[in-house]
Structures are given as structure tokens and as C-alpha cells.
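This document starts with one chain, in the form predicted on its own, laid out as C-alpha cells.
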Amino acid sequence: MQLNYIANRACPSGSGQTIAVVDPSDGQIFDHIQRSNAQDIDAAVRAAHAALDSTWRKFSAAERGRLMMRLSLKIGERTEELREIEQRDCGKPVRQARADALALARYFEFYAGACDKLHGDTIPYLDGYSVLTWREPHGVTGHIIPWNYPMQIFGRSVGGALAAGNTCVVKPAEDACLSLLRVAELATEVGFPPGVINIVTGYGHEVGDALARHPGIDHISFTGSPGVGTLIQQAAALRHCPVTLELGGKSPQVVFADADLDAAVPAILNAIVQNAGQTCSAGARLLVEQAIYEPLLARLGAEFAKLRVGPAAMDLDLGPLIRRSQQQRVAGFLADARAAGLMVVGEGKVVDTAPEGGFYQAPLLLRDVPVGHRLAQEEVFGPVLCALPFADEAQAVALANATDFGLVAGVWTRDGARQFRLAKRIRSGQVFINNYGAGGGVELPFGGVKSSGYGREKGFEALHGFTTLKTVAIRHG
């Protein structure tokens, strides 16, 4: 049984209740976590404030950086252990789970090096004055982490917050807690003071809500659905608490007739099947210039047919979805597609040896999806790619912008002028030209516009979000 981790100690919840942990590959319960409550959140927040006031605030930026580097190295040493935990807890294929652990180490490496690089400015002003700015931590930051990439999102969120000098209270998704509880233990092993990193598990409507409403939380970072993001904002607004929100996307891949299809096809495929499509930045809409629509769909359809889905340990192209309800959600979208007469161009296969209790979904490529259909508008969070053609550049831009989301976009063209026009006209937090995701670099600021949220995590820009700016004006005559 897994316990909360508060002030460097494993702690049972005061509720006395637990939540079953299910292996998505076979649907079997293999562990339990704490079903925590508001009292547990309060204990974690108090521990975080005590650490902030007694020890963490006294660490120099360089000292914070050295400590974070030790954690990065420790995570690197324990990559395979963390991979095994994530693989079973989340159903990630071996390669994906390992990549997530390595990314977590890289986040802490990056932010370790950034700790003493966060500077203020001096401002020319009136004669007799010296004016400067300082960047100060918010204090105690709250982090609500989703289940699709727990280690990576912990790294980009908590790593940035710690580098800026905050202490943290983390609420992981109830479906994906185990790796983060282990990372908190590793932080203790390398010397993090008690209360700097605190992990409280439980349901979102109980523990997440308590964290968002707690008066001792000075900033909230949330990754999840737009609906829950709205609730987080409303709770935080009651006490004027700043928030950073990443709320998903319905990201387009825009392919022009002059594109290098040898480069585009594998990137388009990976962008929808990675993590079984359970990715906020998944390239879920394929917009193709009419002249190459049919040949590109034929090529992609053949590639989809090669894809295989199975248990995480088999390390196939896709693992299972995270839980039964997510499997049912994707099935609901596909039922709507069948009812609308949408045509399947390509479909992968769940291997015969996959356990019957696992939460599997074969990847699908659908063609001619109307722009107003829910499959072209809503985030499926499964391996479903929707294709539709466009006639010219103006229509391509209109279709790319024709959703409430604006997280990521991909543009495939050799025309340099068109590359810049599309990058400017597509409303999105990130635009990738002749690639998709740029290898997921931790240095690249990440976040959205419109219903995809606001604020930025990853890269140096995240440190600005995790600090507040103070202006100091000194009159010295």
C-alpha cells in the first residue's frame, strides 16, 4: 500500500480510505493509494510553508541548483526502476516509460542549471534614483498533475517551481501516482529538506479541489481538461491566486503538396499514436492539400495497418489506454463516427495475446471528417486521426484555427515564405515547421491560447511564471 509523502515521511491519510491501483494492461488491481482529504492537503501545505520559512528560503540559488542536480543524477541512476513503475501504473510501452524517466532527469538537470541565472534588471530613471527589479518566488505552489505523463509534467512543473525558490504540494491523478511518490523519496535521499516536495494522492473533486481552494497556496499549476481548468480558476479567483493552465488541444498537421512526405509520414503517425493518443499535443487533425490528399491517405492507411497494440511489457507501437472509462470514451467517439458514415482508411490491430481485461484501442485513420463534427472539434485522447482536405492556403489557415483549442500545430511545406505566413496566422502556442514536437525539448516554452489555457511551462520562460516581480526604487540624492 502506498502512503502520502509529506515532510519527507510516508503518511497515511486521515480518512482511513484507499483507492485501488489498476494495471491497464490486464485490468487487475495490484496496489492501493490513499484516498486523501482536505485535512491531508492542509498538513502538506503547512509542511511546505514551514520548509519555506525555515530552510528553503535560506538556500542560495546555487545551492538549490546543486541539490536539484543531485536529484537529476539520482533519477538517472534509477531510470529502469522508475520505468518499471510507470510501465505498470500507466500501461506505457517500455520505450515510452523509459523516455519519460529520462525526460524527468533532464528537466531537473535543466532547472538545476537555471537556478542562478534568474536575474532582475536595473531601470534608468530620474536623477538621484536607482531602480531595480527582483524576481521572488510566490511561496508555496500547488501542482495538479494529470495521468498521461506524470513524470514529465512533474519535471516541467515542479522543477521550474523549485528552481524559482518555491516549495511544492503535488496532487497526482489517482490513476498515476506511483512514480511521483518514488521520486519524492529519491529527493529525500539526496538531501531535500522536509516539506519542500509533498505528494498527496486522492480524487480530484476531493483533494484537487481542496488544494485549489487552500488559502496557503500561492500559485497553482494545472494540466487537464478545460472544464476542470475553469473550476480551478474559479476557486483560485476567490483569493486572487495566480494560475498556469494547460488544457489540452485538437492540434492540426497541415500538409501542403510540396511537403517532404518521407519526413512527414512517420512524424504524423507518431504524433497520434504516441502514448496511445493520450497526449495533449497529439496531432489529431490532418489537413491535406487536395492535390496530394488521396495518395497521402493511401500511404498513411498502409502505415496504420502495420501498427500493433498490446500489453506494456511487449513494447509494441501502442499500449493500453489508462482506464476502462477512457476506453469507453473513445468508443463513444467511434460510435458517432460510424453513425455519421465516416470512412476508416487505416486501422491497427490489438494482438491476440493481449489480456481480455486490458483497456485496448486499435488506432484509426478516418477521412473526410466534417469540420463541425465532434471528432474534429473535441479532444478524443485516444489514437484516432481525422483527415480532411483543403483547397488553398487561406482555407488551410481557416481549418487549422477552426476549433476552440490552440496548443500545437505542425506545418509541412518547403516554401519558406509560406512557412512564416502559416506560423504567424495559426493561433497556437507552438508551431512546428517540417517537424512535430522538436523532440520534446525541455528548453522550449510550452502552453496554449484560447481554450488550451494560458501561461507557459518548460524552458526558462517557466521561471517567470513561478515568480513575482518586485520593483525597488531607491532615492539617494
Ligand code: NAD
The other form holds:
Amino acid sequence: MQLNYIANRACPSGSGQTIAVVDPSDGQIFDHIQRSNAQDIDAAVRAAHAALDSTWRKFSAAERGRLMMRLSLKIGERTEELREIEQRDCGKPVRQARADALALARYFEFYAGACDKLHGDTIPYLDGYSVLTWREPHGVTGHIIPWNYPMQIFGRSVGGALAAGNTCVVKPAEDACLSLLRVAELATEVGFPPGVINIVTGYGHEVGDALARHPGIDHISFTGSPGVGTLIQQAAALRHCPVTLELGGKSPQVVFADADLDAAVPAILNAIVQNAGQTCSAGARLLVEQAIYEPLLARLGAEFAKLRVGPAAMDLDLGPLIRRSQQQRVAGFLADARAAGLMVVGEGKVVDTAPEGGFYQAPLLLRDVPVGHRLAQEEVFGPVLCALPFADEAQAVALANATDFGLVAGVWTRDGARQFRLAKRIRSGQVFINNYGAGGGVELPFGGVKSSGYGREKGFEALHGFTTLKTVAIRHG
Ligand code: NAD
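Please could you give me the other form, the form predicted together with the named molecule, since above is the form predicted on its own?
What follows is the entire complex, opening with the chain shown before.
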């Protein structure tokens, strides 16, 4: 049985209720988390405020950095333990779960080093004045985290907030709490004062909502679906609480006829297969110049047919989806595709030994998906890639921009001038030229435009979002 983690202590929810934890690889219940309520959130927010006033504000930036570095090293030591927890809780194949734990350590390493490099400015002004700016923490930051990359998103969001001097209340997704509860214990072991990192588990519409509405929360970092993002904004707007929104995507991979296909093919495949397609920045739309449409689809179709899906511990190309309802959601999209007569170019296979109760979905490549079809517009959040040809550069840009989202884009071409034109004209938070994702890039600011959200996490840029700027003007004559 898992408990909440408030002020460095494991504590049960006052609700007396729990939520079952299911292993996506076999559908079996293996643990329980607390189904917390608004009173638990209140206790966590109080603990975070007490920590801010009693200890955390008194840490120098360098001391904060040293402590965060100790946590990074501890996570590094415990990589395999965290990997095993995540593998079971989220159904992540071994390599993916390990990569997430290593990324978490890297986020804390990066933000540890950033603590004492964040500073304000001096501004030339009228004679007799000196003007300076201070970057101050918001205070207590709330972090609402989705289930697809709990450790990575905790790392970038909480890591940035702590580096900027905030204390944190974290609400993980109900399907993915276990690794973060363990990380909070590790933080205590390395010396984090009580109340700096607090974790409260439960349902979004209960504790997530209570967190978003709590008057003691000074900033909200929300990563999740656009629909819930709207609810968070509405709740925050009532008390003018600043929000960072990291929402969904329907990101294009744009492939021109002059592209290096040997480099592009594995990257296109990985961008939709990684984490079974449950990635906000998944490359879910494949836009291909007409001249190479057929040969590229033939090649990718053959690659899709080789993909294997199975239990996380088998460490195949894909693990299961997170839960039954997600599996049903993806199946619903595919039923629509069949009803519309969309053609499958290639399909992977769920291995025969995969347990009956697991939430498996074979990866699929679909062709000629009309731009207005929901498969070309909505986030499937599963391993489904939709292909469409384009005639020229102008059409490529128009198609790349033809969704409500704008998170990430990939462009494959050897033409240098075209690389820049596409990078400028595609509306998204990140554009990758002749690569996709740049290996994760803890250092690289990340976030969206349009329905993919606003504000940036990752990199040094995130620290601006986790601080507020104060201008101090001194008239000294
Ligand atoms: P979700 O929006 O259902 O849930 C996200 C979090 O919000 C969970 O912790 C959930 O419990 C909580 N929540 C749900 N309802 C709430 C409410 N009414 N009030 C407050 N909190 C509430 O999303 P999900 O299904 O967990 O994750 C998948 C989504 O997250 C996808 O849309 C994906 O693209 C997005 N995502 C975005 C990024 C990014 O950086 N842009 C990264 C990862 C995931």
C-alpha cells in the first residue's frame, strides 16, 4: 500500500480510500495508492509554505544546487530500482523505463548547476536612479503530471521549480505514482528539508482540481490533455494564478524527395513507436513529397511489419498501453479508420506469449489519411502513424500547420535554404531538421503554441517561468 508523501513523511489520505494500481502488462492489480481529497492537498500546501518560510528561502542558491546534485546522484545510484518500479507501474519496456530514470537524474543535474546562475539585471535609467531586477520564486508551485513520462516530467517541472527557489506540491497521474513516491523518499534521504517536495495521489477531478483551486498555490505547471488544460486555466483564472501548460500534439514529420532516407526511416519509426506512441511529441503525421511517397511507404511498411509488442519485461519494440480505457480509445480510432476505408500499409504484431489481460496494441501505418479526418487531427496517443503525400513546399507547410496543435515538427531535406524556410513557417514550439527530438535534450526549451499550450519547460528558459521578476528603482540623487 502506497501513502502520500507530505513534509518528508508517508501519510494516509484522510479519505480512508484507495485506488488500485494495475500492471498494464497483465492487467493484474498489484498495489494501491491513496485516493486523496482536498484536505490532503491543503495539508501538503501548508507543509510547502512552512518549508518555504522556515528553511528553503534561507538556502543559498549554491546550497540548493548542491542538494539537487545529491538527489541527482542518488537517482543515478537507484536507476535500476526506479526502472523496475516504472516498468511494472506503467508497462514501459526495460530500456524506456531505464531511459526515464536516467533522464530524471540528468534533469536534477542540469537544474542543480543552474541554481546559482539565475540572476536579474541592472537597467540604465534617469540620472540619480539605479534600477535592478530580481528573479524571485513564485512561492509554492503546483505540478500536475500525466502518466506517460512521470519521471521525466517530474524532473523537468519540479527540477526547474526547485532550482528557482520554489517549494512544490505534486499530483501525479492516478496510473503512474509509484516512481515519484520513491523519488520523494530519496529526496529525504539526501537531506531535502520537510515540505520542499510533497506528493499527493488521487484522481484528477478530485485532488487535481483541489490543487488547481487552492489559494495557497502560487503557480501551476500542468502537463496533460488540452481539455483538462482548459479546466486548469479556468480554475487558475479565478484567482489570477500563473499557469504553464504543456499539452498535446499531432506533430508532423515532413519528408522531401532529397532527404537522407537511411537517417529518416529509423527516426520516423522511433518517433511513433517510442513509449507505444504515448508521447506528446510523437511524430504522428507523416507528410511525404509525392515523388518518394510510394517507395518510402513501402520501406516503412516493411519496418512496421517487423515490430513486436509484448510485456514490459520482454523489452520489445513496444510495451502495452497504460490502461484498458486507453486501449479502447485507440481501438475506437482504428474502427473509424476502417469505416472510412483507410488502408493499412504495415502492421506490427503482439507476441503470442503476451498475457491475455494486458493492454496491447499493434503499431500501424495508415496511408492517404484525409487532412480533415479525426485520425489526422486528433491525438490518438497510441502507435498509429498517418501518411499523406504533398506536391510542393507550400503544400507541405500548409499540411504541417493544418491541426490545432503546434508542439514539435520534423523536417527531412538536404536543401539548406528550405530547412530555414520550413523552420520559420511551421508553427510549433520545436522544429528538428534532419533529426527528431535531438535525443531528448534536457537543455532545450520545450513547449507548444496553439492547443499544445504555452510557457516553456526544460532548459534554462524554464527558470523564467518558475520565477517572477521584481523591478527595484532606487533614487539616490
Ligand atoms: P490528462 O489531462 O487526463 O491528465 C493529466 C493530469 O491531470 C493527471 O494527473 C490527471 O489526474 C490530472 N487531471 C485530470 N483531470 C483533472 C482536473 N479536472 N483537474 C485537475 N487535474 C486533472 O492527461 P493524461 O491522459 O494523463 O496524459 C496524456 C496527455 O498529456 C496527452 O494529451 C499528452 O499529449 C499530454 N502530454 C503533454 C506533454 C507536453 O510536454 N506537452 C507531455 C506529456 C503528456
